[in-house]
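Here's a solo chain for you in structure tokens, the form predicted on its own.
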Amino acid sequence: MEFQKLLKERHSIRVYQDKPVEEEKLNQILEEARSAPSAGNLQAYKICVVKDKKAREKIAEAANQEFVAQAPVVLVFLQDPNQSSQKYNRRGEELYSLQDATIACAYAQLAAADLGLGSVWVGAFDEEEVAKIIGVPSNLRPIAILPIGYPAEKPAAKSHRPLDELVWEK
């Protein structure tokens, strides 16, 4: 799909069909997730890719959102401070592997799209719970949840600020 299309045609999706995601397609947005710039190329994140069904549900129980528990793939997406640390200090563990989580959840979403798969980018969700539920060390942190699957809906597109709301010269 040509970019200016897949941003104008992307839209939160959250409900799903009963219907799985390929392993191929799967794979092509964790292939294309991995992608994704990261700060010094250290990819500071991991993603967890969950297809079981009761861990869906506790983390849409998490999110207080019920959509999640519908997508047949949710992707967790997690900081790895450690990683990026060991190279930027403080502000590598801080700020370079949040931002590398969130940019490959991003691209993640956008490889999604042009696959023909729906997803919506959840940050609303208790922390400490979703990690239990997925089982992850104390030294990763969960950043974004993206639930992923074939729409079973078509939202109207939203509008945008002008962008003399959002941008400025000096």
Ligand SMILES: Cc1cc2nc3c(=O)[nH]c(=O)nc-3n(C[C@H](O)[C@H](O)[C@H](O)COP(=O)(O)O)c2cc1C
The other form holds:
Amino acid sequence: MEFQKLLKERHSIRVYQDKPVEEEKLNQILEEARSAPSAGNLQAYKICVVKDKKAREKIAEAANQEFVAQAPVVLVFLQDPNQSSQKYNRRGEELYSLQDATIACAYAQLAAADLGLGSVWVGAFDEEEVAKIIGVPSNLRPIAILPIGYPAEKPAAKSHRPLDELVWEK
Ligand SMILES: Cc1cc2nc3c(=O)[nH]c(=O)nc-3n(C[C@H](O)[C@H](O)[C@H](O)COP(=O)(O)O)c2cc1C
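Starting from the form predicted on its own, produce the coordinates for the form predicted together with this ligand.
Below is the entire complex, every chain and molecule, led by the chain shown above.
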């Protein structure tokens, strides 16, 4: 899809069709997320793919957001502070690894939209609980959940603050 159109047509989707996401599409999303820039190209993040219904339900519970379980695929993006701190010390540990994971998730969200799939960034969840459900070591921090599925709603575009509220020249 043409990039500007993609940006215009991507909306957060919280209602999904009862239809699986094809493996090829899921792989394409993961490949495109993998192409994201990262500090020093260290790619200090991980992605856990959750398809198991019970696990999705538990994640939804940990987020207290029921729709998460409805999506046939749920991606959990994790920050890998150690990967980045080796080269960038505290800035890598606290900031770059978080940004690496964030950018990868943003890429995945756009990749999903490009394939006609819906997703929503879920940031409100119990981190410890989600880490336990997906079984990751304590050095990895879940920072975003991205449920993905075929949309069953067509939300209107959200308004955005005008540029002059966001941008200034110095
Ligand atoms: C960091 C972040 C955290 C978010 N957390 C949640 C969340 O926990 N639950 C939810 O339903 N939406 C969440 N959202 C989605 C936003 O509500 C949504 O992106 C915003 O309202 C703009 O709508 P749009 O995505 O349709 O443009 C989050 C988005 C971001 C970027």
